[in-house]
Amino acid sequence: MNTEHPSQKTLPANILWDEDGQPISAEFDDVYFSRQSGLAETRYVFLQHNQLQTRWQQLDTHQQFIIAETGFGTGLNFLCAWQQWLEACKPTQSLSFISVEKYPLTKNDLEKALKLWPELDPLCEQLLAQYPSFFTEGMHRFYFAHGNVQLTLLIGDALEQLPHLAQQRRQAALNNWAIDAWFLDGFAPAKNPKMWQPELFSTMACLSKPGTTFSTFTAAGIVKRGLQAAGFSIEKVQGFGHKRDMLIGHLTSNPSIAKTIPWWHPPQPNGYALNKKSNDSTNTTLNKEAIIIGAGLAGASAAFSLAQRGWHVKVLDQHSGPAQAASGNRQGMLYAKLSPHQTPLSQLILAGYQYTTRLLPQLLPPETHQGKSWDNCGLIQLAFNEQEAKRQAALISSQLFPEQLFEYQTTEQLTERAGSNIQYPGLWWPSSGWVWPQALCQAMLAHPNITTHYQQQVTSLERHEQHWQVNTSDRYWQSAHVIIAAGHTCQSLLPDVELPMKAIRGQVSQLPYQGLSPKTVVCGDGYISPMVDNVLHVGATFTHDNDANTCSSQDRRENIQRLSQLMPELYELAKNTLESDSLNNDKVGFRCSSPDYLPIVGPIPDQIPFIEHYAPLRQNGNTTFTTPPPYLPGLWITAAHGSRGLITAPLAGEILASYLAGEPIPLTTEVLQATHPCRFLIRGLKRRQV
């Protein structure tokens, strides 16, 4: 992905298959391995001449390694680094590996590839179960080993992909994070030049640190130059089986520095300390401890994104349960409302969506909860209107994404899909569903690195020194770390800062089973879901300026209403048992949104030292400054995520993980500064209101 906005389509490699049953790449003409020993050349090449198992040894308790790699293919690298890291290192230590591919393998091709390594299965059974059935262009990201191994595939052309996390690095805290380690894959330099450019190896240079290693396969002068002239250090070895040379080396001085600080730097994540055996700031230590507010699907995420990287979390709500409030409907849809124009909610629902249907199956295996906790029974988005079905259309036309994510289908192939008679065209999502918030938010929250704290209202948040105090009413908890993820109720607790947060009533309502169910969720103007416990849901209500938790009988109205255009035979049954049916199984629960429909993720900012510092916005909104912003230090949030938590919730846990433990965070800049809670102060700023 670049400022252009390209497509997020990705082809597939194309492989062809030699006697050996070995993958040849169609693109380059190029072998995905050595036709000696895959398996050992990578151990010779990759691990053993960027000395991982003497480093690994060396490292402390809860430091984490960061490799990064050109060229996934077929995973095998991934693979032999995360068997040996399983070896040597100990369960409070984790591992991050990213890895660039343009054309990555399909499913089948990787499984078919993978059988050459037998001694690998274990791992190659968890990586084929996450594996997804199609990629878009982007970062996505995948967890092994309880949490300690993260792997990052950044699926595109590595000169477009690896500068957004150089941007991350080049503008953000330097000694939060750097790779550590570099494997310099991919196809030869003869026969894919376009990847080995010196954009390549200055990209490298800035994600790196003194004492970054590097190695590659190759000896070509043009991979020679290209390094030292970004300051690597090159060292020509023996290569392995029939090459003569490869080069190792490691960086030599420091990657530049931006000369100026934007507005969304991240903070120095709160509860570093520097290693006693190093003056390095970046070989550090970490308070790995937090505390959360709330256990709806915004604080039970953020909680387990931050179990999985060992912290050790406490999660607060006043409810009796997990997902009682916003999160508390029987079924949520996986709804993702793209755009052609590839915003940044566009790209971030499309990142979320994937995220979240990556996850469900971990989390709630489907052999036990299909049907029961979630259901990837599909969904369609109905072209109710002029103005949905000109999105559709240009969606469509676009040619940005891939088929299988979504495809238009007649009324006719609608109808089939529901069991139903449909009476608009649409489009046809087939890996999405529905989601009981509950049961998800409950398996997030079993981590065993979690505890839960329920009926705990949360009255007030003091400064202490170097922790914040978390007041209920009959006790405190203490932490360097709080997480602010209470819905609508986020304000209350930050007296002195202006979040512009807005609630919106909505009501689900419940129908008896009257014979007649969709097979998939319909979505139009509302939703109606498959039967679930006997039951049909059909909501929701939207309405601004209205604190009534009671249900009401003209919402129930509104909803049957609904029927008419989602389902007519439905609706005609239904309507006939209006006046009957009991307000008592209805729901009403509050969202929490933004003016600018995206969710607020992040650091919280000191507001008054804030607006003092970025005063000079007012008269010049390109004003640049070379000092980090000021945040209330250990304070976060994530929340305003409307109607759409199911999908950003679970991600946006992931990037405040991210922020907290300094490490990549899994999207661009673009999408960092539109989900950042400074924006609005920025915004405010420029425009001379505040």
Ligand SMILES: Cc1cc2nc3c(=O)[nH]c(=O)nc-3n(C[C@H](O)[C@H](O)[C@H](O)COP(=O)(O)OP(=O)(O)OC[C@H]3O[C@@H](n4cnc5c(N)ncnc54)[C@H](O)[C@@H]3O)c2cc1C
Contents of the next structure:
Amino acid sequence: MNTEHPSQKTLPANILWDEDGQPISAEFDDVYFSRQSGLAETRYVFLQHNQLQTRWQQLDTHQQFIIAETGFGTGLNFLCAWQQWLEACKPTQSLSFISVEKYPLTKNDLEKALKLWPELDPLCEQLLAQYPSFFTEGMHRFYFAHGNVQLTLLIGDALEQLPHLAQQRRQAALNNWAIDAWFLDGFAPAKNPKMWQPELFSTMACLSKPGTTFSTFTAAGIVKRGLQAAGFSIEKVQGFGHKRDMLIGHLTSNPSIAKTIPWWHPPQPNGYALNKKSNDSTNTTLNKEAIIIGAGLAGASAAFSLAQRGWHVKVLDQHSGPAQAASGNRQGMLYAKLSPHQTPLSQLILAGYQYTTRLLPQLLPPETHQGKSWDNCGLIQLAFNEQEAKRQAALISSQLFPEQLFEYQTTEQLTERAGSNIQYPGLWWPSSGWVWPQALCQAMLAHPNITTHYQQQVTSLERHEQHWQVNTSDRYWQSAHVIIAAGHTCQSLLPDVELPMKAIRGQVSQLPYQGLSPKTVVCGDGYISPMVDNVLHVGATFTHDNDANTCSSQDRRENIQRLSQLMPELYELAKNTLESDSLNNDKVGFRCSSPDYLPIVGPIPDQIPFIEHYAPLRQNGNTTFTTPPPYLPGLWITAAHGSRGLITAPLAGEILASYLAGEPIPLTTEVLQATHPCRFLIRGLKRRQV
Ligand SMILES: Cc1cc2nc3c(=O)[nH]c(=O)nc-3n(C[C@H](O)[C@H](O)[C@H](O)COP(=O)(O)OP(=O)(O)OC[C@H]3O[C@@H](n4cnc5c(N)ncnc54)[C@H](O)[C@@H]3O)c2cc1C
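Now that the form predicted on its own has been shown, please provide the structure of the form predicted in complex with the ligand.
After this comes the whole thing, all chains and molecules, with the earlier chain placed first.
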């Protein structure tokens, strides 16, 4: 068992049901809610005593309101807040609900518990439709009500999870977002003393701003003193039902922050609006319009995440439709290569895999798309050589990951799964499978807030006083926010910034064939997927320093050879047909990769001032700074998704949209630093290579 890294496994809540059908936590020996009055209690304690009705009526047209909660439990508080939000707010406003839960209910228990509240049925159904069958530790984001209601579940201990968000806020010098209201729920202090600690209250303060309110059902002295010490005012008011008192209050002053500003400090969300040189600092309303260059997985994902937040997005692409370059394969695999060392890459892959698999059924409903646009038919990762066998053995023995995610299976078991002879043991990923990237891009780009403009090759970007001008050969567009998602050609649009990206050529072979089809995706040194439209897809070659975009017969032979390793029986049956078929069906694409194999997602540095600013790092790598890094205002990138764009690009869209909208980002700061576009310059300065 791995003791060095935190486990990704979570224990589901152990629920006992009393004779009234009311759930009771076996861990805490306490009820989740009262069956007679659960709804009324939530409304009284949390909604009424945070004055949500009144505060929501005073929101600006496009404002977001953030609630944070300790103890998601059955989701009752979330559902009640969501219900009231729908009655009170405009579709242009949004609710972000962040909730931390150490022992998430299983889907079955959640369904049973929520049956007690028929008046919440329409919302319960939507929550249940997205609620996963298992959780890993960390942040998980969900959208409801056309994106107007955002739920971020932090799975794990409140004292470990909330500090990740607090770190994001500190690194932005508290200038980004803040919680507006706290629902201090969770089991009573006497039953759950480990949560109600001074660290919880000080973290709450760091996540809040002056005026942020809280309410809690308890009036316990430890809670009162803790909140007071953290800077909250405290008032005792009449408790609900038979409870005598409860506590309410608000943060009275700004939490203290360190004076140093890290190099990954995010820019102000307003981009140009706050960077403009004029002295008019009053016009800081967020301009919610953006241009995205590139309609592949990266661009479509960023467009979708912004559109969900009410942004209006123009997507430009040089091709005649979406997903015609690297994202143009008929079948892409959801291949999640995890590490037992919990590296930032592994954290990103785990979060991205879960995000994409949640997104697929929403965007491409299984009733019409299963087997055509995607299929969660399961995926096999073969232990096809010594190195891969070692990685898999280390993953299994680390016991870090829940077995619902993947499990070790023997050669015989995998043969049964694949429906044809398999030569190696390996890992079985039951919820994984393949996706048609173009269908996913089309579904994302169909959002009504997105307009697409094809056959528009962007030739240059011009920086103006208040906006960027995006030039094509015969016209131009302007916006304060531009996202570059142009795959391996991003660098050509950024002549003054060095982002170390390289193109890696890949050829996929499409093999028309009418016989045996694999029942699952099989990955080894390449992959084969279940047949679609009587075509087998086998891939892919991996060639550096080769920019030929015509298909090569050598590559096709390599792919057919791959098939012999992946599924020898199928290879024997099909080889004559495959070898005689023409090259016309193959497809070449270029992956875009970075030197550390992590994607590049975030704000783009203004290179010369950036290097000058951080020049002291050449002498002392530990130098600290007190002013923010120089960025190119309003210019962003999502690229270098390597061989796993289906897993990283949708989540990267969410990262970018959260940066631009000035919201909590559903990842740790470790991952945000590891994917930050400025990391290469900082490394270069520390190594005195820049
Ligand atoms: C052979 C191969 C097999 C792969 N297999 C898998 C797999 O199984 N699973 C997986 O997850 N990933 C796989 N990948 C990787 C995945 O396809 C990529 O990570 C992903 O497609 C990258 O998306 P993107 O949007 O960044 O780039 P692209 O899809 O290349 O999109 C960039 C877009 O920008 C446009 N553009 C570029 N320059 C300009 C300009 N100047 N003006 C206007 N438009 C411009 C292009 O036309 C293009 O549409 C594979 C890649 C290849 C090549």
